[in-house]
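Consider the single chain below, provided in structure tokens and representing the form predicted alone.
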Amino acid sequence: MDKKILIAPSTDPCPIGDLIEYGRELLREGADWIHCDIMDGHFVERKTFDEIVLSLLSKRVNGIMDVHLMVEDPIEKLHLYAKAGANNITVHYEALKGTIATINAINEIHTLGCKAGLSIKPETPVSVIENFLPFVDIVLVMSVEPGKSGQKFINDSLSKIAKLNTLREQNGYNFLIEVDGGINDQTAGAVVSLGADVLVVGSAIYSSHNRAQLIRTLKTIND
């Protein structure tokens, strides 16, 4: 296939202690993106860090910070992330408070020097995000349930990506698919088919004994 898939293996099940030196062996290993999972403990139940820590792992690993803000009131925190060294910001849209609160932070995050992402939970209906399509970079379809690692791939995901994806060559938006939860060598084939662009992977790449093999499966897997 001719288009380019990018992983982006997920900060989370790494313990904070370890974030550098295993993003660092991630990015020498193929990886694209540092898939960065924010929690605040509210918006979903665990916390993991916040932009303090952030600021150290960009400083520390030369790649992109792919962050996922799992928080509440996302708008308030966007330019600590961005400051803390951000290149790309993923915001839920069930965080948001309606249009003008969603419009709102994928503009601020524009202004900030970030690419904008928009993030929806399993339950949530592509149809609900369609207005906002034309002005975001990445759209992230979480295929489990956000908070926690290691959850198996919610397959009605699989229409959520192909639905973007019409939409996408129907209207020439140019928004990257970035798929989030139970992403393995056994589950990559149908999201990219589908047409994902982005492999956010966590337990299979932190779990895995060949950690650059598995890397070069995914990028690899409808070659």
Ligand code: DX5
Second form
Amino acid sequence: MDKKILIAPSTDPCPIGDLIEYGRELLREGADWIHCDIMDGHFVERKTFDEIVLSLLSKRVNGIMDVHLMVEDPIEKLHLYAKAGANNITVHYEALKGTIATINAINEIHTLGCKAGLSIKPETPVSVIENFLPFVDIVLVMSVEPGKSGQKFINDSLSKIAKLNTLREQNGYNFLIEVDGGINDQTAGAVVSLGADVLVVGSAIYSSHNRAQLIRTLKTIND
Ligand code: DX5
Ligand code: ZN
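Show the same protein again, this time as the form predicted in complex with this ligand rather than the form predicted alone.
Following is the full complex, with the preceding chain placed first.
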């Protein structure tokens, strides 16, 4: 397989005080994006960090900031995250109130100069976002319930990845398929073979004794 797989380690397992050091290390070790998990305590139960920490991180860690907004009313906050250094901003379809809000969010992210991602939770079918696929740069398939790292990969996500890949091929769309939750060297192979381009990896990388090796393994999982 000659397709390049991008690895986006998640900030979630790392204590905030260690994020700059962790981010720098990951980029040295071959990570492609830093996946910043932003939780507001409303859309999901936990609260992580906000645009203020992102701004510090993006200034000190010289990599692509892939921001996953697990927040209520994301449209209100897009400009804050763009200003704080986000390169990609992904919003949840479930946090947007209908078609117009979804289109507005995608347009606003583009106007702010960022790549636009749309995410769906495990129980949300691909069919509800089909109309937006021509306009997004990234579809983020949640393969665990959003809210915390360290959960088990939900196998039903595999058919969603396959469906997105088929729709992309049939229609000539350009979005990347990013998969988030429970990815490790056991689950990545199937995800990649069905069409994923970007693997978000939280606890598997954070807890690894050889992060560089694991990143290499995941990048070349089906070679
Ligand atoms: C879940 C977050 C994920 C998560 C990934 O709410 O969006 O990015 O932290 O962690 P693992 O890989 O441990 O499932
Ligand atoms: Zn995430």
